[in-house]
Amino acid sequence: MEEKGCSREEVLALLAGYRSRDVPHSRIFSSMCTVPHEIAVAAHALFVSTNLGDPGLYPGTAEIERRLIADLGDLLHGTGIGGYATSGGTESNIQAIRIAKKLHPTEKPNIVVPASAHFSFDKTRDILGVETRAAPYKEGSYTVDTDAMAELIDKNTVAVLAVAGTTEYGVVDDVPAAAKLARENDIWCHVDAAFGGLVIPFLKNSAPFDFAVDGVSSITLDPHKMGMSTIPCGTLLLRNPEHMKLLSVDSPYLTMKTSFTLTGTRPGADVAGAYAVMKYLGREGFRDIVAGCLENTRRLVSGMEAFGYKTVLPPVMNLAAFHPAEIPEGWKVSRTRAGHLRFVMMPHVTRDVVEAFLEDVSRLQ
């Protein structure tokens, strides 16, 4: 640190200087965020200095996140669902471990995943001290196969989950198949659906991975992707409000005197985005956004195919996954573990950049 501060025109003139090296949201197509809505940038202004790790000190912003946690819960087909907003979908699927570790205590914990499951879940095992046991694939699928996830479960396993809307591939596992496991077995099971949760509610025939579904205990949902919030923002839904006081610690020092969630200090802002975002767009506008997104993947999909390209399978969301091929340069395009093209058509993604996309690979033929 230097000892005497610059102007503020130096400042932003750095730090603009940095931030031209980031990659432009119009060139990328690896991501699960995107640019956040300007409702929530505005919303974000507003509470930028609110803590609601001291939710005493800011009532109003704590009643924002009540709100958008019954709100999401209401979308989920949930009735008095509980929770709260974490950092995002790492936050949110340790604490749900956690609460299932809580429910079903065993000096051998284990949880049953899909082969499809996050990365959280080995910053889970490691911080929860839980094993770990991967269900591979439904053959021809993406999909868990609950046979294999049945086999894996025994008496010290304490979760089964599904995913609706896995990170390389955008499917959704079959979550009553593995909502049935867990009420036959009396554990716990969370759904992870940290991106679909906010795109599958808005599909014609959908599948069913809410809280519709019995035995589904709980649900990661990231606002900050395709619920356009401000970065950081994610949500843990309980179906029983009850067991929030599994997480509880002592924080005698602050206005309330009882804690539940991961982090200590945590921003009101991006929860304000994320709530200004639904009362904004309700469930017309996030209707047509998941529209439009899917539009412009079956426009990738039909222009890729167009110059041989071959989809691993057709997209059920805003997700399509190529064989390995060339990808013109300039373009962030990410792969799977198995070496397939990954693209998430984000609402950055609009129809222009999808035509310049494919105006660059039409010059690799």
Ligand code: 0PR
Second form
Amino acid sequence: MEEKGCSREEVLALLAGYRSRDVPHSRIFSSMCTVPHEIAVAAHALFVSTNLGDPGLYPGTAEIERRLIADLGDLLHGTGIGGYATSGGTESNIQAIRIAKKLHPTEKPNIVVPASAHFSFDKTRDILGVETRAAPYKEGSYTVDTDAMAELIDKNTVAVLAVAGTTEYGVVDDVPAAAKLARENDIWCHVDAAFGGLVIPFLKNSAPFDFAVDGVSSITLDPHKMGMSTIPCGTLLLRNPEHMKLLSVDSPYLTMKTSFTLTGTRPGADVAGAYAVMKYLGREGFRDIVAGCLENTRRLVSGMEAFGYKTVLPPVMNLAAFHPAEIPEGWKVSRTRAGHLRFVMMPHVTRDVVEAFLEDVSRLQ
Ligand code: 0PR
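Write the structure block of the form predicted in complex with the ligand for the protein whose form predicted alone appears above.
Zooming out: every chain and molecule, the one shown earlier first.
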């Protein structure tokens, strides 16, 4: 830090210079985050100085968090759902497994996860000291083989995971089968719907994945992905709100005498942003946005197929994967572990973006 400060204009010009080096969203197919909705940005600004780490000081903001959780719980067919707003899917996944581990004390805990599990479960393994046992995909699909899961479960298994909207292929595991395994073994069933949680409820034909499925204990759902909130905003939703107490530690000098979140100080701004988007759009608005993303996904697929690119599987949601092939310069497309091209068709990937991309692809021909 220099001795003397700069003017406001100088600081902002300096920052703008750095910002201009970032990749514009109109070139990004590789991200599950998007440009936040305008109403989220406005709400974020209003709540920028709030700290949900000390909710007694911000009862209004804390009420928004309760309403956000209640509304998402309701959307996911729950009643009296508990939980809280996290920093994202990683925190939600860690905290869910932390609960599962506490419910089933054992010396060598393990969790059984699909091969598709997000790398946040590697962090979970490290932090919580739980072994992660990955079950393979079902032959010819990118969803988990639940028979293989059953074989991996033993007396030290504290949880099974199903993914609803996998990071790489956007498919939905057989949640009812995973939840059945959890019921039969009296263990936790966590559903990672970080991405799919705000897509699947708005699809015309969707697989069961939420609290309507008997045995689902908790769900990760990230408003900072398809919820178009400001970053960072995740949620952990718990079928039984009482389970949150398993996470609590004493915080005697604060307005709340116990703390159950992973982070201490935590923003209220993104929570207000997420809630604002839900109030503003309603289910109708979300349905329209998801329909638009699906329409653009179909256009991408038909355009790519016309140039000979082949999809790995028909898209289930707004994520398309293609067999390895060349991509024009200047576009951000990620590759899955298997080397497939992965396009996440977020709201910022508009029809114009798709057409501009296809135009560039045509020049490769
Ligand atoms: N669960 C699933 C199914 C996910 O896809 C992700 C993240 C997480 C959990 C973890 O969520 P947080 O990153 O919020 O903790 N999926 C994206 C991915 O790994 C995250 C992302 C988003 C990465 C935007 C890059 C990016 O530009 O692809």
